[in-house]
Amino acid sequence: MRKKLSELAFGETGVVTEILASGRELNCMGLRKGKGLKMVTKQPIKGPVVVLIGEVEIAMGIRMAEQVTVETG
């Protein structure tokens, strides 16, 4: 099932399938198409999202997370 990264629940995993945001910025953080990730935390009221890619935690704003599509298991 495809979801926006911002829609993943705590502990949910998936693989990045599409990035509409600035790919260069996310690429520098290690987030690219084909990468597996796990939702670590999502702050309430439009707060930041933290995902785990490999052994690295990446934090991003909710608006950027809305521009990343993930295929979940």
Second form
Amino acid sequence: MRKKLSELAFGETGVVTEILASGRELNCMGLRKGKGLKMVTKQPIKGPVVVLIGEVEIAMGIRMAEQVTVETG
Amino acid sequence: MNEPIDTGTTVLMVGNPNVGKSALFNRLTGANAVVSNYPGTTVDYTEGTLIEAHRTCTIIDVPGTYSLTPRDAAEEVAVRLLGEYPGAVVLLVLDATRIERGLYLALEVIERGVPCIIALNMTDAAHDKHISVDAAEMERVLGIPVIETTAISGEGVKQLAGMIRNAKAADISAISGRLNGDGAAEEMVALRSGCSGCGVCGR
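Complement to the form predicted alone: the form predicted together with the partner chain:
Below is the entire complex, every chain and molecule, led by the chain shown above.
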């Protein structure tokens, strides 16, 4: 199933299928199309999102997480 | 005793934030380190002198950056320094535990055609995390010297200092050729001795 990265539940995993905007910024952190990731933290009130890619945790704003599409399941 | 000869070489230490550039810088320069303010910004860079085999060169500890498309003031300084020292050797510092994002920046720098050398830092932390990085294979694919270091213990630092003069520019299309198993590129590499990476260590 496809959903926004920001919609992943805690501990849920997915594969990045599309980065809608400012992909460059995420690319240099190691978040690219085809990469598997796992949701680590989501904060309430539009707080930041932290995902785990391999051994590396990447934090981003909720707006950016909304622009990343992932395939789950 | 004779004064060491100034080679006039400038070495820029480039890498992601928090990979141990400054720790490595302090190891390489020892007590000669001086701090200077970069005009116009609040971000500092540090400059020091490395004396190796009776020759000196200037080392600049560049602020950490994730890419050559700056996103903040510190990254702007990093990119500007690269532009200001077009003839400088770039010492790419990579964190062995987060190698991928380091390689992203490394390839961006290599693409500029400047002479490079890679310090694969934090090998102790990588070992603890059971991450192994094949430095010899990296050297072969990238075509530039790769030295494993642990800045906090000083391991590999002396070897790195000795290899700085062997830094070399790599061709990005040759790298992708080697990655895709391109026969012509392989052959070209095979002409060189040893591991065929940089051709300087005689391995």
